[in-house]
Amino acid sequence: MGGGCDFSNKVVLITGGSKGIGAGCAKVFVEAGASVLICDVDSENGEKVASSLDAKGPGHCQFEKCDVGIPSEVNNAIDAAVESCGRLDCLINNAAIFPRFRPIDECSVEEFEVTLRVNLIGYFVACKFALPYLRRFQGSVINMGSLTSVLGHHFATIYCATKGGISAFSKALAIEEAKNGVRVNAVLPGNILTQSRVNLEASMKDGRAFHDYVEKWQWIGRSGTVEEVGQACLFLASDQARFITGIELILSGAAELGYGPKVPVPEF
């Protein structure tokens, strides 16, 4: 439980925590004894995840509805965490949207603006409002980036741009907050087997072939799990990582290493 890190009496806020990587992080931190507040626009799933994790313990979990694209709602969620638990030790910025794959010619300026507001400006806003509390307890910020910020991705210019911004933002903030005892790190997942990918595969003509194809992108031979992302975040947030700040921790199964065929891309 908790990868050997005890987070009892610590408070963690996770944006986009109703599913996928966010829910995986919440599970790991609750198992480590933390009090976790997950916030998301998806109230139905958010309430279910929070209720289930809170029942299992040993930590606690609660849900707060929040659209990270609306600054006032982010501020309210952070205030709710502090009012409920008395402190804030870790902020995990995870909420994101992924526009559908298509060339830049077919992407609108408005779509870029919306993606930027959620995927990058939302991180800035959460940090801005959370840092006064994090400084009191010398906590940490973990920003969820993506391996695509390093490698790029076919037909995903908008998404990659926002994730690249997260990496630069995290390094700059790590420098700024070092004097306050707050550590800031970025986690860059590669292929993670989330429910969204399972749903995508189920909708495809040959989802099984696509699944097998994606699994072969990693030298380890499989995609990562949402809990493995959570374990990495738990380590970065723990005292065991108190000398680590400003890094980009790649979780990829070594997908970025070595040469390999690039074209043609199979159709599924």
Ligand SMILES: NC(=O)c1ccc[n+]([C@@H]2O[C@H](COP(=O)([O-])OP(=O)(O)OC[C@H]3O[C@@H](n4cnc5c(N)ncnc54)[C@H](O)[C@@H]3O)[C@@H](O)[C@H]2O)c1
Given for the second form:
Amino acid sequence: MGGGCDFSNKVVLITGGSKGIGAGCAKVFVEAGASVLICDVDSENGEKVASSLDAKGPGHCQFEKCDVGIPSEVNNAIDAAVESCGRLDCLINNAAIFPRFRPIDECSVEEFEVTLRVNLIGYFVACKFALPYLRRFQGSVINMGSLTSVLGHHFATIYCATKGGISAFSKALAIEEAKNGVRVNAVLPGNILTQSRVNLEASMKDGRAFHDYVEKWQWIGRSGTVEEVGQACLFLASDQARFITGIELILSGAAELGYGPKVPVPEF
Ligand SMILES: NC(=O)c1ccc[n+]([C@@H]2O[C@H](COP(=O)([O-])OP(=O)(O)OC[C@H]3O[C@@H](n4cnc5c(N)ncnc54)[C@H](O)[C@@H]3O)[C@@H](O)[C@H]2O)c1
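Coords for the form predicted in complex with the named molecule, given the form predicted alone:
Everything in the complex follows now, all chains and molecules, and the chain you saw is the first one.
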């Protein structure tokens, strides 16, 4: 039950919660008793995840179609959450798009603008519209960043730039909102095993070998689970973390420690 963090009667809005890490966060918060609103462009998965979590309880879950790249839709989703649940205690900004890995010469300015609009401006917009409610209920913001904001990543200039922006934005907002009683933290996942990665592995000639290889990037010897990211968010959102604001919580199984690959690079 959520690592001892009771979220009964609390309301949490999660962007990009139709699958992957966002869906893992929704599961953990519903299990801790929260009422969760998933906001995502993917209605099919979002409706499925929300109804299955709602049926299991003990908390509640509902889905609202929302493109975080469109400010009016974000505003409406936040107002809808407060209208139907009466309050807002936590905003988890998580929705993101992932440009294909390639060198900067092959990346267009338009692609950077589109990615920025979802991955970074979308976070800013959701904070802007959620903060009046979060201040009222002394809530918190959790921004899903990435370990790549610290380490960079080969052929991922656009994605890394948006993730670096999230880290800096979170710290600046934490300073600004401290006096209002709203805490703002960033979570930086390393390798997390999501359905998207499972699908990627399934599409490879030797997906099993790729899987085993990626598992060895972590000193802990495996990737994280989406529920483990949810547990970290639940802790940060809870009263147990009431003195924690402005941090970047790295969730990586120590992938970044000790420089370089821990095994020779094989062919796949
Ligand atoms: N999986 C990892 O290993 C990993 C590592 C580091 C950081 N992250 C971060 O975690 C977050 C979730 O990643 P994931 O791996 O679960 O991705 P995912 O692709 O599995 O899920 C992302 C969700 O965001 C939604 N989304 C995309 N564009 C949207 C938009 N405009 N409006 C609303 N929803 C939109 C998608 O429909 C999807 O449901 C992202 O911020 C990502 O950068 C993931």
